[in-house]
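The chain that follows stands alone, in the form predicted alone, written as structure tokens.
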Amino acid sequence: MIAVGGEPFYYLEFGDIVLYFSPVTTTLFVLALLFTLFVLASRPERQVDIAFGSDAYLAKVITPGELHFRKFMATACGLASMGAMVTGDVFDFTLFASLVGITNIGIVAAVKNRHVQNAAYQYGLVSLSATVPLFSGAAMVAATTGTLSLIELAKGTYPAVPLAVKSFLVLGIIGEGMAPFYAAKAEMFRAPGAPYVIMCSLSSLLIFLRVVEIAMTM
């Protein structure tokens, strides 16, 4: 297999599902793993709002119920990101990417803040719309090449994937939270509870780097 991410040095097979570890995919996987472990081991900060021009301030405390839910969603986001980094199947990658979008919404869904929930709703609409080109791109890969395996596509024995098909995959990932649609997610960062909120940004960045590697490999 000749891939942009380097020659894979390990394959992990689960029936038809094949995970592969190359220099690039392993690096991205380790980043997602380390931050997921950091999320599991850390407690969220206490966000403080300061009134401009006075000494007044308001500390926001996360309730135990909200804490557990958001930690669970952040952990699920990390696991989905790890799966997306090493999957060897285009369709599995789209599933993991969609799950990342869902968990991003879940991370802030429990926050009782009108601005945050409104931003999460808007981001949800963008993310939902992005699944159309995302899954359409995966379907067109199968239609034009006869396979969804990145391992087989990288060998060069199958027909080349058209640039338009690759564009559909990239556009779908951009809609999951990258610029310019990232603006729909920006207001979500008013939610208290780092590092949970930071997971939204990190997972989107990792997914984007992975789809670029996939597009250049096919």
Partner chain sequence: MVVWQEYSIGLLVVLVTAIIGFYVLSREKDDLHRLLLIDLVEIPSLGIIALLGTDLAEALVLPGLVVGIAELLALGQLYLTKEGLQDRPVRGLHIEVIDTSPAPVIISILLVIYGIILSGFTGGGIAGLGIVFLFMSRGFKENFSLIEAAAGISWAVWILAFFVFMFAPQYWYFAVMAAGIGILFKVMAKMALVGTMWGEGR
Second form
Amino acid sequence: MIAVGGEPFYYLEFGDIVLYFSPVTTTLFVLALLFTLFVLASRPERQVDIAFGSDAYLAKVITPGELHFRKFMATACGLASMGAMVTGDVFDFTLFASLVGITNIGIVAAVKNRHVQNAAYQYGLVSLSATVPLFSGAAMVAATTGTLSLIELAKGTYPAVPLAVKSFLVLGIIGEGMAPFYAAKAEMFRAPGAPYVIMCSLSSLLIFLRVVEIAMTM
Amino acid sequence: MIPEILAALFFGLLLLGLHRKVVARIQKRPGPPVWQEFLHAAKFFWKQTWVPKTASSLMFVGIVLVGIGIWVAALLVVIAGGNILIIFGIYMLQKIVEHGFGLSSGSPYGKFGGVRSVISAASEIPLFVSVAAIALFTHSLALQDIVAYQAVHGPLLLIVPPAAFAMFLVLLSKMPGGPFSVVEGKELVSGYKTEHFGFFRAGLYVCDGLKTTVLLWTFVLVFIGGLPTAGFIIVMVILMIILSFTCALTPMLTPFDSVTLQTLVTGAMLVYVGCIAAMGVPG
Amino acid sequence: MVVWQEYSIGLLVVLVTAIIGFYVLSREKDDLHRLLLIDLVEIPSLGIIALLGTDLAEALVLPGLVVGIAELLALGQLYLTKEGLQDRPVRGLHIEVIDTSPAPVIISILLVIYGIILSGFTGGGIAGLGIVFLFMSRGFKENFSLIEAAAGISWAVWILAFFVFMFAPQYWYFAVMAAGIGILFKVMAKMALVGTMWGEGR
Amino acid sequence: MKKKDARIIAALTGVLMGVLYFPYVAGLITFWTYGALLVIGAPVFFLAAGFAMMAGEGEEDDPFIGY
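Pass me the form predicted in complex with the partner chain as well; I've looked at the form predicted alone already.
Complete assembly follows, chain above in first position.
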């Protein structure tokens, strides 16, 4: 076995669903947890915009209703990324990844800014079509090896996962929110509400790190 | 461990000072003294500081904590010979930290700097392709295994030069004034750093110092292998001078061009790694 | 070996479908049409999962489907806010035959009975479809709290059944029945909500 | 954060990191235990020291919006 993520030092079992904590997954998990706590505890900033053609500038204030919705979405996004970091099941991982996609849209959906909403919509289209390679990658892992458990796959006793299947999985994750599709997402970060918006970029980053680990473990 | 951290911080800031000096000399300026960055950090630490009125205060302060914390962690991972996936994860997290720095203040300049740092995400993809290339040879991503592999087979720089080149581009994208440093364009004032003044800015210098040391050290460890301490210092200084020359002699790309170029590099690297995997690894 | 060949052929067919879907998606420029087409693109992924042909596949299709639908709903809502369409009044179809004849009622009763016979998730889906059809054709002016309560209680029954499986496996038959009926009512109630979601008077 | 609290936090983390260095050198606590302490402690110490010494007293600023 290629010990890509280091040897796991703790297994958390729920029936046949096993979460495992190796040095890499634990680091990523802690980071997701840390930023989720940030989201829960911090208040959004008031974004300053310059009114062109005059000396005036204005600060955008987020209304309480919008704040609650976005805080909820950002927390859900944090929880989904935490789950994706430690799950030991390929299909669960893809589900968490697409959940992150949904919550990412949710984080900016309440923003009353046409640019942001347009970007979120385009991103949503990309991420929704990315579920095709994502789910089919996971399904083909099961089809070629007979198991979805990363722990079993890492042992090397199962048949090797073909490169095409791995690239399907990675392609799906890239579509869920990495460069070059990230370009659709960058505009979303214009939305005010720093702690929530940060979850968008953090979650996709963590998920990408994890899929690299998964693809190299399989 | 505390002496190592302090030494790494000091050395990293000196390297950044050297970078400024080399760039200045290439531009026929005298340039600041080599310890200028260190002086900056010290100066900023003793300035009166507060959180701007519009900022999301917890985020504004907390992101400095995260920034210093992750680079201390990265340094410890390098010292312990741990997994390079963790180090590169932290490298990618630097983008989030920059993003957080920029967005948390509410300032428009900070915001644009933060958004640019998100666009620069494209620089991270070559990284993973080069990681894959390394793993094909070493069958492990732990730094100590990679160093042990190189002790037997010779430096990876000669075995997988394209991977070293891709990683060099990655280092370049975090250098001030480099071709990919879209985050620090002059039209953005100080980009994501604009609103963090006083000891927050000093914290940023701490991040930068540790970051420079960690990234250069990792590069040397991964592609050249284990050396005596003096050897490490000499190689890192040489590497820094090469980086400075590259920065001084190349134009800063627009965000779009930067992303395009990095995507092209990624594509080339993917083909390369595919070829290696298809032909089978010698040895 | 035979199975592998069947699988490959199925895979090929589904991938071709996916490629056609993506091609169409790349040609389409209108946002709303793209949203509709994306549903078409989504289906091949479920097809690939279903190709596994085991009961694992059945367990995987369900969450895949749910995630896809959730994303689709989120995008639909986003489209509405993006285009500023929330405040537009929505009118029912009002086709005379459907409004007056007893046919919709009969069809929906048949569907509900068939759903109850099937029971479980599929049964819930079919029975729910019947109720959706009824509500869509006749309109529904009551408040939703009753349906919501029914859905919640049946969901709780479903969860309880799983606890029975875990802690008292000897009563498995009771648990199977409870889970089947619970999920039947839950899916039915939820789908009925879909049928009334865009009623008149908004 | 009040200056007094910041001073206490800075002193606590500083002393903790300093004192536990000796057991680490002696091999009594593992690398990663002490490492985790440093990863959390170093930034907290840095910021708390900054707050204790240089936190602004007066009214906060507006952000920079142009020259």
